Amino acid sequence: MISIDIEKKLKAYKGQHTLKIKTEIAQGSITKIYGPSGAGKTTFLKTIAGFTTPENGKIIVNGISWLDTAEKISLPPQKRGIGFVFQDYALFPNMTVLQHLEYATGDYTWINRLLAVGNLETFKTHKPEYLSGGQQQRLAILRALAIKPKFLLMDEPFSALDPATKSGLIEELKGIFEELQATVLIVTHNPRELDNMTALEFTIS
């Protein structure tokens, strides 16, 4: 079980407001997160990952405190073992597709499987600048999965994909999520985007 109770101040166009989230997420579940632009969806993911710290709150994962502002506990991101798919992909410009995955794991059986899932087998030697937006997005997803995370955070992970590619990839990912027994949080601007994936939902406003 993942217990989250946080408050984080946000700067917005219309002034400052506070992101308040109190929820429990079951291990192995898939949760869709949606809401208006500027509501704090990305900030919420980054707080869970440890990339940003709220003013107040706790994050407890399977009885282990990842964050407790009152006790001054904040587990660093590398110790949380999270896979993160960034909205802007955050790929390394000097690395090929294969090198992105090798950076995360030395398991070539797993690497080859991921390349097949992302339909990137023939692009192993390509650097990001030679990939389309959709290919870059798929690489970002594969890189996050390379560490076989138990907790996967995905920020608008399908925005650059055409409907057919998106549908096929989601079907492949459903099997991987189940196999890894991963808890997945997916930020989406479209609440209907993942209708073919069983998921819990909550809105940030």
Contents of the next structure:
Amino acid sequence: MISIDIEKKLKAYKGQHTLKIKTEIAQGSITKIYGPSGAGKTTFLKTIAGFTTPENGKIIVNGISWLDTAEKISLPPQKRGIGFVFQDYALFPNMTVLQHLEYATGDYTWINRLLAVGNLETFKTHKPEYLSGGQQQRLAILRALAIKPKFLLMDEPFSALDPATKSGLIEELKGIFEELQATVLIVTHNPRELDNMTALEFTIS
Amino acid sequence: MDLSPVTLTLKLAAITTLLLLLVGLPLAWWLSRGRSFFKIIAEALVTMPLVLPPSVLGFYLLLAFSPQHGLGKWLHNSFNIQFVFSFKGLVLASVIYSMPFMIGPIKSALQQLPVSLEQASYSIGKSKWQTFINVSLPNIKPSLLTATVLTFAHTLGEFGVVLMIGGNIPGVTRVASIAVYESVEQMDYSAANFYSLVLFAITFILVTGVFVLNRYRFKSPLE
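Now show the form predicted in complex with its partner chain, given that the preceding structure was the form predicted alone.
Below, the chain from earlier opens the complete complex, with every other chain and molecule after it.
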């Protein structure tokens, strides 16, 4: 069980607003998060990953405190073992597709499987600048999965994919999530998107 | 023609550049993270040699390291180290004087890298050091090259600071820029022309080389 109770001030065009989220997420579930732009969806994911710290809050994962502002506890991102798919992909311009995965893991069986899932086997030696937007986004997903995360945070992970590629990839990912018994949070703009993938959802407004 | 001023200049520029790479990389990384008041003061101090007359910097270095006073006296008495009128002094002055040319481009390049690149590296379990070596550093190569060459070229052309702290001792502190000045003083225009042409040629080749190499730099996928 993942218990989250955070409060963070967000800068907005007209002043500030406060992001307040109190929720519990079951282990192994896939949850969809939607809400308007600027509501704090990305900040919420980055808080869980440890990239940003809220003013107040607690995050407890399976009884282990990842964050407790009152106790001044904040587990570094490296120790949280979270897979993160960034909205801007955050690919390393100096690395090829294969090097991205090798940087994350030395398990070549897993790397080859991921390359097949992302349909990127023939692009192994390509650097990000030579990939299309959709290929870059798939690589971002594969890199996050390379560490076999128990907790996967995905920020608009399918926005650059065409409908056919998206549905094929989603089917593959469902199998992988189940195999890894991963808890997945997926941020999306579109409330109807991913209806066949997720059982749970909540809105940040 | 006496080539020792040219070789001494190249030796000084190479040592200064190497030392500044070692000092400049961590300092630039530190300055590129956050904007505390202490960092602003530190950055202002690093930038001062850009705007300060070289003679002013040289004068204060001369005072600070004079074996008759304070720090210089202590270094001389305790470790038998003398910076004034020695090659070591030229290196020290050059490191301080050329620091902004190394720090500036590297710091700006690090600041311009999307923060998500580092975060992506942390998320797959990499430490700050691994991230710096494998992600940050390779992705600022063009700026690193520019900083290295600018530092080297700038050290080649130093005059005021090295004259103040090093004087004009042949084979020890008489670098090419000082040899030009001295040759003109002695009305030896042929020697002045030789040293000037050598400095011009080396600097021109270096700067052109940077422009050529940076033409082929990789683009960020975010561009």
